[in-house]
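In the block that follows, a single chain appears as structure tokens, in the form predicted alone.
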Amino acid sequence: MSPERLLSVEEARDTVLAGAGGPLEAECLALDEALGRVAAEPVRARISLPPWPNSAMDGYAIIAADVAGATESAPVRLSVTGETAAGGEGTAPVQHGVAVRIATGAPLPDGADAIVQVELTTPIAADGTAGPRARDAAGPIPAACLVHAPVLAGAHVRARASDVSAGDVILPTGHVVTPSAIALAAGTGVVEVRAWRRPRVAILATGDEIRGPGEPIGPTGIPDANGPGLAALVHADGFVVIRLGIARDRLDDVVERLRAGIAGADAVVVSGGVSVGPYDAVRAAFAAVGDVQLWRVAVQPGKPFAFGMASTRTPGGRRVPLFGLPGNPVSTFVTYELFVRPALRALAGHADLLRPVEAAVIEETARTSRGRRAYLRAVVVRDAAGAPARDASGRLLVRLAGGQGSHVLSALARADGLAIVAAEVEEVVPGDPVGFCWTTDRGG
């Protein structure tokens, strides 16, 4: 391959993923610490759910055959011999002609095979007086009840293990621990999950002109957008952020900070200093601490992207991947999305590394650089209800979020995601097909 040829996005990503490897080592976590992590082994139910038959309604536990002929005008009278509540003591077995008042979630008494909901009953006092048609199951236990409609055997009964059986896999390897997965695990007696460790990601901004938060910018400085922006991306993706500060445009400063990051991180992400300017020291710094495996990709924005591997190994024996991102903020964001995020997800054990790409139609004209795949910052057109609009073929309708210069942060902040234009296309006009990937949670 010619050293002058730009790598395609796929070639660069394949190199990055092969070098970064993954996943990291697994660790045992309490359920309340496992949210967002990826299961490293199957999670199995310890108990069945429900663990015993229980009621799905407030009402009365009965034998269904007793009320087979019940009607509104000719109700069936049953003696009420007690009640059972969720978490309460059991009652004597239900026999023919008998009902037991029961609360939702309470264990089904022995002998009962159905629940008649309270709304289909009328309470009868000890003196034989009928109360009002029941609307709730509060108050003293009646001596008897009238049942005004038949119910089938099994009605409103949650059978034991009807949801999950003990030993069932409730979370396969590679699946993300979601809030609902935590609820299911807790409900089946699971107390901990074995999950892949979250990557620790060291972030370094570079540039003599870059100023930290709150620092005076002076006549030639600019506030650091890349450091906080990258930290937010890493945090939003569920990984651990390590801040390395801002390096001057000097090789020794960049190398020193790189080595500090390598010592405590699973990946190091550097913004700025990867182009061909006289003060761009990052590629040389990568070579000083390891090697440079690729540089320059056929992508717009973000062509001067570098990737390398540090020679120093972590305590687990893994070489640390090094990512050199362009200094322009939009280029930093795009190259993070294309190359860094998939690698970090691989380290975290995720099976789905890339964002889905949808078919879309652009509604504005945009020029791109031929030979480089373009990622335009775009917004999705909305219908009157605020939902994403689509054409008759189901394709999303998208527009530019603003200026497409790699320095235009305002368009990046407005964008719903990235509209993707093939490398061989120099211009798209209204009605042209593009790809689109959401980078925000505004898809609904």
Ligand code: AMP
The other form holds:
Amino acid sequence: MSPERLLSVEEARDTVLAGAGGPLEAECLALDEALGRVAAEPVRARISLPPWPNSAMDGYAIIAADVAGATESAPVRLSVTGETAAGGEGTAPVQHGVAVRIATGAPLPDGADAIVQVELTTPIAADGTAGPRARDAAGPIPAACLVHAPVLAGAHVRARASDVSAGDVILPTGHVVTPSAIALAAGTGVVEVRAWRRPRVAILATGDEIRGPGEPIGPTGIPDANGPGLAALVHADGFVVIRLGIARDRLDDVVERLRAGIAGADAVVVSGGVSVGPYDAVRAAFAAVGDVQLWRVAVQPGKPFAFGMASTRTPGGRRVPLFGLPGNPVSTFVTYELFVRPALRALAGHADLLRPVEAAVIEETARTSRGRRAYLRAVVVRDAAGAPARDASGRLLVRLAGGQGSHVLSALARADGLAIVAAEVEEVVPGDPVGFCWTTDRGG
Ligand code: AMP
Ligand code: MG
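Since the one above is the form predicted alone, can you give the form predicted in complex with adenosine monophosphate (AMP) too?
Shown next: the complete complex, the earlier chain at its head.
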């Protein structure tokens, strides 16, 4: 591929995804260990839910037809023959004229077709004394009860399998195991799931000026923002972080650390050193351990971007993708979003690789480079309640998060997401349509 030609974001991403491949191997996990993992095969309910019909109320299991004529002043009297509690033994079947006291979650006795809630009843003791109305299920079982209102057949009965049927897919392949998915799986008798292995992602910062945490910066150093930032992105996206430290701008140092990454990780992400400056060693280092597939993308920020594949294979027979991101921290974040995150999600087995882009309107002027799609750091305008504001057509209203230089970390940190401006546009003015993609969870 000619190094002079600028690739579109989509061309670059397609090339990255085709090279990086995925997903990794599947493994079997106890449900407790599966949070955040991606299902490698459909998870199916082992039992129906509910497994048997049960009561949604405290009250009496009855035959609805028996109380069809019941009113407040002319209640129907039913004799109470027993009680059924959650987890308790069953009772004799309910026949006409009979009620069985029942607790929420207790199995519906045979013969009954409805529950009348305790509030609509008055208990009658063996000696004939009535009341109090709606006495709760904690008291002694009454000899009889008065039902003061009709109920429909099926009222307050949770039918067998009304929630889930045994064999139903409760989590499709490629979907994330969330807390609610764990509750659903556990609740339908599932004890383990097959999930893809989590990608291990090695992170390397480069630059003679870059200093580790707490190190004195001296007259020309700067603290490493990209190593910690990328590690946090990788971690927040559900992958395992391997830190390769900070390499000097020297081919041998970068190559040595790359080799360590290739040996222990499923992907390597490098920041800095991918431009064409005299000290930019990363592309040459990729070439030394594998190949460099592309390196210029029509995107702002983040134009110099390198993608390679290590030539050695992992024990699993895979080649490790190598990402070389531009060193300006905003460019690092944006190119991670555009290219690295989708590729890592593919390795992790996610069905959806990209964040959704929604229609938005920008409320201020911004100049962008012609010929490169711009990803502006943007904040979403809020209404009085703090919710994202939208115009009459439902489009989000967005503003710039601050300076748009690719070194401006404060605007990156302030941003809710990225406002997307088409490559052919040179300037957006208030009211212009843009795309918007949340990169934080501040949308709720
Ligand atoms: P480079 O891509 O190496 O040419 O770096 C571009 C700019 O990003 C320079 O101003 C670097 O100092 C800065 N930079 C590179 N790596 C980092 C890093 N890890 N943390 C903070 N800034 C960085
Ligand atoms: Mg550098």
